[in-house]
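Just one chain follows, in the form predicted on its own, and it is written as C-alpha cells.
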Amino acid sequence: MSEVVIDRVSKSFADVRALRGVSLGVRDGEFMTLLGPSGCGKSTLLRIVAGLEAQTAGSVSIGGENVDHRVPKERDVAMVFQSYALYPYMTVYENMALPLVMRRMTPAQRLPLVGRFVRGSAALRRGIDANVREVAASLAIETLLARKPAQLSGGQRQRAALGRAMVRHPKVFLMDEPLSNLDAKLRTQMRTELADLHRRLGATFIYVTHDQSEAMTMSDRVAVMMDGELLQVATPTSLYNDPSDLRVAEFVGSPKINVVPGVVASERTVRALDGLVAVAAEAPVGTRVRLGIRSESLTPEGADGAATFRGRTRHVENLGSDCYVHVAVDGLDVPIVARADGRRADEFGIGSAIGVACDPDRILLFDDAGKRIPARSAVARLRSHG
C-alpha cells in the first residue's frame, strides 16, 4: 500500500507561515495534484513529504508508517523536479542506472575498474541493465541511452528524469512542476503521456502545478491551496461545477468566472446591478451575496433580446469554435465575459449595445466571506412545488 496521509502539517520560515495546518489523504494509486498560485505552499508541502524539508508541526505517513524521522532515501519516494536534475556529465543510461547502483551495490562493487572483479557485481550489473532498458523502452527513450542531457530536447530530458525515478519502483512519485520548462505543444503531449504512465504503473502520484489545465486533465482529485491553506479537495469536475469557496471558483476555469455583487431581494430572487435574477438563495432577505457565473452560462443576445445584464461590447476573442464577448456593464469594474458560437463573432461590433442572458440554473452564490451559499433557480423551485 502506498497511501500518503498528511496530518495538520505546518511550516514556518522565520516569521513567514508557509503552511497552516494542512491535512490531506492521498489514496493508494491515486493521481493527486496540488494546485495553486506561486507562493501558496504547494512545493513546500511536497518537499516535506519527500523529506527534503522538516515540518514545524504535524506528521506525514506513507503506506501506514510514520516517516517524520526518516531521511529521504528511507521514505521510498521518487521526486521529479522542474529542472530535471540530470547529471550533465553522465549519459541517460548512467543517470537512470545511478539510483540502482547506489542502492544495490557496495562501495567496492561501484569502483570503476576494480569493482567489476568484486564477487557478485557482474550479476548485479546485469540486473540493473535489464531494469534500465525495460523502463527506457516503456518511455520510448531506448535509442537515447548513450546521449548526455545536453544532447536531448526538453521532452526527452523529462522522459529521462521520469525513467530515473521509475527504475526504483518507489511507493510514491512526487513531481514538482515537471512540465513548466516545456513549450505549449510539448506540455500538452506530456500531459497525455504522464496520465498514460500513471494508468500503466498504478502508482501513487502527487503532482504540483500552478497550471489548472494540467490539474484538470490528469488528476483523479485536485487539492487547491492558497496562502498556505488547503481550500478544497475534489475531482476536477466537482471543483469546476461545485466550488466551496469563491477563491477556488476564480482560480479554476478559463476564462475566469464572472463575479457580480448582489443582494437577496426575496425568497426567489437576487437583485444584481439594476435587475432581478431568478435564483432562490438559502439566505435571509437583504443578505449581501456575490454571483459566480461561468462564461458558458451567459449568452449574448443582441441589444433588443431578453437579457439579464446590458452593456456595450468592449472586446471579442474569436477562437474559431467559440468566441468570448467581453461586455462592459455599468457598476462593474471588469467586463462580463460571455461565450458564443464562433460563427457569431462578426455579430458583435466593438462599442455596440448588447444584452447578455443568464442561465439561472448554473449560478453559484457566495457570501461576503467568499463561502458558498446553497441556491436553486426560482424556475426549478416553482416546478418542484408543481
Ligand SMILES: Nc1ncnc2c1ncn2[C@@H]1O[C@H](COP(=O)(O)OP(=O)(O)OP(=O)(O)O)[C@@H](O)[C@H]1O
Second form
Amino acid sequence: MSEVVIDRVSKSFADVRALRGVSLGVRDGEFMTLLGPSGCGKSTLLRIVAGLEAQTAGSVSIGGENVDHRVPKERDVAMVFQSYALYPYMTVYENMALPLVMRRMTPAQRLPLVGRFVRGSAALRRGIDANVREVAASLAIETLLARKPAQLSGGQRQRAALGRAMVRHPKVFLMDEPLSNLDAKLRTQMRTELADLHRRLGATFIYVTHDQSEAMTMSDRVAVMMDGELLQVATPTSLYNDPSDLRVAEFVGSPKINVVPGVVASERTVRALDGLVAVAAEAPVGTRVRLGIRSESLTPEGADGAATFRGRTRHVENLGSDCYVHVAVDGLDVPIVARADGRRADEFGIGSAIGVACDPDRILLFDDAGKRIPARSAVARLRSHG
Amino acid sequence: MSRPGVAFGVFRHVVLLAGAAVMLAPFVWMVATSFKPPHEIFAGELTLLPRQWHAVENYGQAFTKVPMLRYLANGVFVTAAIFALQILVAVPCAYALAKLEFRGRETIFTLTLFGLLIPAHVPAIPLYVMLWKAGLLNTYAALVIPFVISVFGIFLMRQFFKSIPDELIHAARLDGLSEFAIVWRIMVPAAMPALVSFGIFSVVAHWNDYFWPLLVINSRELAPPPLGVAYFRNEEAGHDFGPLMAGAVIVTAPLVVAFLLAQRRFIEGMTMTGLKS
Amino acid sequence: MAEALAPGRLLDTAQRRRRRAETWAAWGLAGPATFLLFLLLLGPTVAVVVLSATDWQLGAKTLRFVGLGNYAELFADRVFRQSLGNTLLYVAITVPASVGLGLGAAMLIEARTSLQAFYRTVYFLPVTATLIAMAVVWEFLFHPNVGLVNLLLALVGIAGTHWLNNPATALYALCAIGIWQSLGFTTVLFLAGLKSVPHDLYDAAAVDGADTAWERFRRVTWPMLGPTLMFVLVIMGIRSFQVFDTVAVLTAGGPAKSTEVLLYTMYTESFHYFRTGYGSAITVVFLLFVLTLTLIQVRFLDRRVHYA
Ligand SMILES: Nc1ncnc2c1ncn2[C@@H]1O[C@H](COP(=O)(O)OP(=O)(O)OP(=O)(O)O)[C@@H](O)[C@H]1O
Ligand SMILES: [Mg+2]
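Having seen the form predicted on its own, could you give me the form predicted in complex with the ligand?
First the chain shown before, then all remaining chains and molecules of the complex.
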C-alpha cells in the first residue's frame, strides 16, 4: 500500500508563508495533481513529501508510516523534475543505473575501477543492467542509452528522467511540472504517455502543474492550491462543474468563467445587472452574491429576444468548431464570453447590439468571500425589466 | 582599406614585434647558450647557433653535476600532493558553503574571505615555528602542509557550485546518494572546468615557488626545481653558463610547453590570481 | 490552532533530529577546511601580530612583551627605512610601467585581427616561466662582458655597466625583470577588459562625431576600461610588493643594500639572525601595505556598485 497522507503541513521561509496547514490524502495508485498558479507552494509541498525540505509543522506519512524523520532515500519515492536534473556528464545508462547502484551495492563494490573485483559485484551489475534495459525498452529509449543528456532532444530527456525514476519501482512518483519544458505538440503526446504509464505501473502519482488542461486530462483527482492553501480536492469533472470556491471556478476552465455580481432578490431570484435571474439561492434576501456562468451555458441571440444580458459585440474568437463571442455589458468591466456553434461565427457583427441567453440551471452561486452557495432548485424562467 | 589603415597596420606590427622580441629574448638566449661551448659563450659574440655544438655536454652536466632529475621529481611530487590535498579539503567545504544550510555557514564564508586578503608570506614565521616544533623541517611534509588549505580554491569552487541547479542535488538525494557521495560523484564531475583552471593555478604557483622551499628545505634531496636551480647557480658561481642555462631550460620547459599546448586554459587559470586579491 | 499542536510536537523530535543530522553532515564536509583555515592561515596571522610585540628569538626559551618596541626600532633602523623605500620605489616603477605597457600592448593587439593569438602567447610566456630559472637567465643577460644587454648596447656605442653589481643600477635592473615578467599578465587582463566593451559604443561614438582614434579612446575605451584599470593597478601593486625571488637569488639585497626589499629584510632578520619578533613586525608592516591596497579596491568596487 502506498497512500500518501499530508496532515496539516505548514512551511515558512524567512518571510514567506509558503504553505498554511495543507491536508491531503492521496489514495494508493491514484493519479493526484496539484494544480495552482505560480508561487502557490506546489513545489514546496512536493519537496516536503519527498523529504528534500523539512516542513515547519504537520506531518507526512507514506504507506501508513510516518516518514517525517526519514531522509529522501529512505522514503521510497522517485521524483521527476522540470529541468529533468539528469547528471550531465553521465550517459543515459549511467543516469538510470545510479539509483540502483547506490541502493544495491556496498560502498566497496561501488568504488571506481577496484569495485568490480569485489565479491558479488559482477552479479549485481548484471541484475542492474537487466533492470535498466527493461525500463529503457518500455520507454523506447534503448538506442539512446549510450548518449549524454546534452545529445538528447527534450522529449528524449524527459523519457530518460522518467526511466531513472522508474528503475527502482518506487511506491510513489513525484513529478514537478515535468512537461513544461516541452513544445506544445510533444506535451500533448507525453500527457497520453504519462497517463498510460500510470495505468501500467499502478503506482501512486503526485503530479504538479499550473496548466489546468494537463490536470484535467490526466488525473484521477485534482487538488487546487492557491496562496499556500488547499482550496478543493475533487475529480476533474466535479471540479469543473461543482467548484467549491470562486477562485477554483476561475482557475479551471477555458475560457475563464464569467463572473457577474448580483443581489438575492427573492427566494427564487437573483438580481444581476439589470435583470432578474431565476436561481434559488440559499441565502437571505439582500445578500450580495456573485454568479459564475461558464460560456457554454450562455447562448448569443438577437438583441430583441428575452435575453438575460444585453450588450454590444466586442470581439469574436473563431476556433472552427466553436466560436466565443465577447459581449461588452454595461456595469461590467470585463466582457461576458458566450459560446456558439462555429458555423454561426459570421452572424455577429462587431459593435452591433446583442443579447445573451443563460441556462439558469448551470449558474454557480458564490458569496461575497467567494465561497459556493448551494442553489436550492432552479426554474428556467426569466423576467426582464424594461 | 585606406592608406592610414595600412600605415597603422604596419605600425602595429612593428611595435608589437619589437615588444615580442624583448619578451622572447631571454628564452631564445637561454636556449642558444645552452647549446654553446664555454669558449663561444665567453667570446661575447651575437650569434644564435653555436659553431661547435655542445648541447649534449651542457645538458649532461645539468643532469649529473646536480640531481636535476631528483629536483624535477620533487617538484612533480610536491605540486601533485598539494593539489590533491587542496581538492580534498576545499571541495567538500565549498559544496557545504554553496548548497547546504547550517549554523555557522556565514561565519565560515566570512573567514574564508578574510583568508583571501592575507598574502602567503604573512603566516610564514609561525608556520615555520610550528613545523620546527613538530620536527618536520626539511621534509616533504614541510613543503606540502602549509598549502593544504586553499581559501582561493574554496572561494572559486563555491562560486562554481552555486551555479549548479539545486534540482540536480535533489535528484541525487532521491537516488540515494549521501552528501559525501554527492560531492564526489555529482559536483566534482560537473565542476571539471573550474577544477582544471584551479589546478593550473595551483600547479604553476607551487612549481614556481621559491620563498617557502628556501625557508624549510636545506638538503638537495628534497629541493624542488627553483631551489635546485638556485643551488646550481650558487655552485657554479655564475661561471659555467652552458650547463646553467641547460638547467634553466629543463626547469622552465614543463610549464612553458604545457602553456603552449593549452593556452586558453592556462591564461584563464593564471589570471584567476587576479581574483585572489 | 490547538489541534495543530499534536503534529507540531512530533516535529520536535523527528524533524529536529533530521535537521541535526544535516548540520552534522555539513560540518563533516566543511569542518576539516575550517580547522585547517585556523591552523594554517588565520591562527598564524594572528600569531605574527602577537609575535611582533615580543622580543622572541627563534629557539629562545623566554620571551618578553615589548609592545610597539619592535616598530620603534624598525623605523629608527636605516636598513629597514632603505628597504621600505626600495620596495616603494620598486612598486612605483614596476606598476605604472607594466600597466601602461600592458594597456598599450592590449590595445594594439586588439586593434586588428592579424597575429592576435601569436602576440598574446608571446607576451604571456614569461608569466608561466619559473621566475627563479629566468632570473638566472637574466643574470647572464646582464653579465658585464658577455651578457646580451651589454653586447647589444655596444652595437650602438653605449658602454654598459655591471648592472646587478652597481648600486646605482641594481634596483632598476630588478624592476626591468619584474616588468618583463608581469607585462603579459596585465596585457591579458586588459585584453579581457577590451573584449567586454560593447562594439555598439564605438559605432555610437562614430555617429556622434568621435571618429578619430584619439577621440574613440578618450570617449569610449578609457571610461569603459576604468574598472579594469583600477583592478589591474591594485593587483599589480600587491604582486610588486611581494618582490622576493629575484632579490634573493641575484643580489641578496646588495650591493650596499641598494636592493634590500621588505620581504627580503623580513627573511634575513627572521631566518638568518633569528630575530623572530622583529621579523614579525616587518611582516605586519608588509601586511598593512597589502591590506591598504586591497581596501582601496574594495572601496572603489563599492562605489561602482552605487553608480551602477
Ligand atoms: N528556498 C526558499 N526560500 C524562500 N522562499 C521560498 C523558497 N522556496 C520557495 N519559496 C517561496 O515559497 C512560495 C512557494 O514556492 P513554490 O516553489 O512552492 O511555488 P510553485 O507553486 O511551485 O510555483 P511554480 O509554479 O512557479 O513552480 C513562493 O512564494 C516562493 O517564493
Ligand atoms: Mg514549482
